[in-house]
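As structure tokens, one chain now follows by itself in the form predicted on its own.
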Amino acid sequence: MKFSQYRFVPELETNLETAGFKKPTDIQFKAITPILKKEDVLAIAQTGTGKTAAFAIPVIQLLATNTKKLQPGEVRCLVMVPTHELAIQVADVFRQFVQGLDIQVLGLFGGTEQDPQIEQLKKGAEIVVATPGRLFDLESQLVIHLEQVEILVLDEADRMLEFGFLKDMRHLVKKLPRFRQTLFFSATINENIKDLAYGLVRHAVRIQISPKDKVSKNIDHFVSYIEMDHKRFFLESFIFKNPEAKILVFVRTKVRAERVLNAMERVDIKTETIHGDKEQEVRTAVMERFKSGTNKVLIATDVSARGVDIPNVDFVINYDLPDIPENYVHRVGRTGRGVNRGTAISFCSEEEKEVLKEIETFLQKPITILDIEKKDYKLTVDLTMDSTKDWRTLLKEQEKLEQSLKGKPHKKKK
């Protein structure tokens, strides 16, 4: 089936083949015609597949063959998501496909000045993509409006439902209309949020694409031995190796992420970071950057593991494992995405063995071991470039990392 089969409105046509979209992929074949009809969806799909389209496609036609006046504040679709990043990329991906339309679409998140927001609410904003924080901070100010929201998308929804922003969407759902459609659109669904989801939904169509394995058959993903000490030497060795391949390097922590680009820097690589404690501007900036291919190593926490679609990525690096199962999953999706192909390797310590059988007991299958033989493990360490191997001075950088992430403490006023 094709995109022109669907009878959407001309602009949307023309906005679909100006961005390439030709035949939809299984989410979005799946997923478009219940929605247009105004059912609620529950959808899981693999990263990669196109979800955000599956749903913002509909979505539009929907608001475009009913057109409706907004008073100042009112939105007509809310789209929640768990990160700053992910309403950045979904707004983005809305606003392609409106153009031409009579459709405004504003992107609601922290970390920003909230006055360019407040005055687009003011002017009206159909379509809304929200983090909770900030669009709880604007309806407690009686900036935003929810009584006329038809249609509500959790995005992401697993995360959406999980207990840091469970007590919000509770919040959320009682200022909603109770007639309005609800769309979960999701890579994994934990089974103790299953029986929450299904009762916010009704009678929801329940889609799920290739179900029995949770990572995309577009990537190769191995996992490698490497102590815990000696993981920066063979991400400096893979770098090298892979000059001008882009590479998405996660690890656990903020000072991690730290830490590993020192170790980076040390050895004349060009490297950025990006996690929590950066202001949203900065978030942007580094991103662009990597997604332009200015910088080809980007060290990341989960916080850009969630959905976001960034092009061409040749290799995933877990330099850590992650402590949740189906943040592996978000993980190494970023890698290929779409008809790409993609590769993700995964360095596990001694101390990460039961971290890794947890991860494989979610993917239910074992991740294909990629072996390190002794000489080209000993030769890799050996041969490094970086001259602070010992374990003093790798101490004093933690502290001293630990020390600028907290900041200088205040001095007490006399």
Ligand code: ADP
Contents of the next structure:
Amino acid sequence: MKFSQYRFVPELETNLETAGFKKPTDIQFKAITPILKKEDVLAIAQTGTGKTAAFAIPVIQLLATNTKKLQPGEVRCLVMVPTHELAIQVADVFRQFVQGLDIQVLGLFGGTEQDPQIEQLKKGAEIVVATPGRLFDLESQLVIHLEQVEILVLDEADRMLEFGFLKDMRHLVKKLPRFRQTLFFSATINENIKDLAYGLVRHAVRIQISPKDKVSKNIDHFVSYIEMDHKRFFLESFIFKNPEAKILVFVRTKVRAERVLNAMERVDIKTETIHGDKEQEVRTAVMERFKSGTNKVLIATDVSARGVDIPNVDFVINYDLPDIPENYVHRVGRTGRGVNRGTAISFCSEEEKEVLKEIETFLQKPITILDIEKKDYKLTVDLTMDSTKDWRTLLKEQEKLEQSLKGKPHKKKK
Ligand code: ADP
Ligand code: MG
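Taking the form predicted on its own as the starting point, write out the structure of the form predicted in complex with the ligand.
Whole complex next, starting from this chain.
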């Protein structure tokens, strides 16, 4: 099957070609046809399998073949996503594929000024990609009207229906027309959320791709047992051994992120952090630098990285194990995307062994152990630059002491 066989509008066909999309991925192959037939769809497919295009392509085709004049603030397709980063990214994918068509795409997310977004809304936007918080605000101010929405998409659907978002989501869904098309896309779905999800769709077509293996076959993932206090030495040594690699490091909290950054700074390793405490503009800039490779090591919390498509991440390091087992899948899924391969390594301390078990239960299989021999472990802890520096400092002090004893300046060796 090739994209050319779908007989999309010529602009869309050209845009797919320009993007280098020749054949649909599994999830695209299974989702595009029912979406074109205006069915509701509930789709589960691993991260990195091309879910964005699986809904973006047929949505654009539907809108392009049935044009409508929009009043200010009206929207035809509403895509809901959990984070700012994802709103930017998904809007970009839509923008890439609507080139040449008379379809406007708008991203609505918090942390930036509302006014420019409101101005855009006044001009009308067929496709809006939004985070619940900002959409809720704009809807309350009556600058966006959801009564004309024909298609509702929930990307990272399970996350969207979790407690933190549920109130906003419930409110917003009430504003939508009852007769609409609803599309759910997610890499994971748990039992609690299934019921909620079913409540929002009508006779949905259910699509599930390779449910057996939650982690894509393109990803080799391992766990190493490393004590909490030693993790920074192992991260340092890992970065040192892979100087050209693009590495995404996950930590449990914002505070930990800054702490790891400081630890790396002390040994002259340049890293950046991304988490919810940072201003949106800073987050966007940090993400850009990591995407472009200007910065090669990014330290992130779970929230800031879900669904984000970063080209060519060589390694994911779980510096801390995720508290929520399914986040393991989302984290390691940042590497090995599309046709690329990737590697993920988790640092598991004694205290985290319980969490590791929970993750393995969720994955329904054990994670391969990457054994570190005792002597190598000791060597890594002893020989990292951090300790070398201490050693150097000691030496300097010793030199100074000698100088003062001899009463003359110490001569440097050639
Ligand atoms: P998911 O949402 O499933 O995690 P994305 O939609 O972010 O995955 O897509 C992952 C990567 O695969 C993106 O870089 C995207 O451009 C690429 N991709 C998706 N579909 C295709 C395709 N049919 N051909 C080539 N590359 C694709
Ligand atoms: Mg996605």
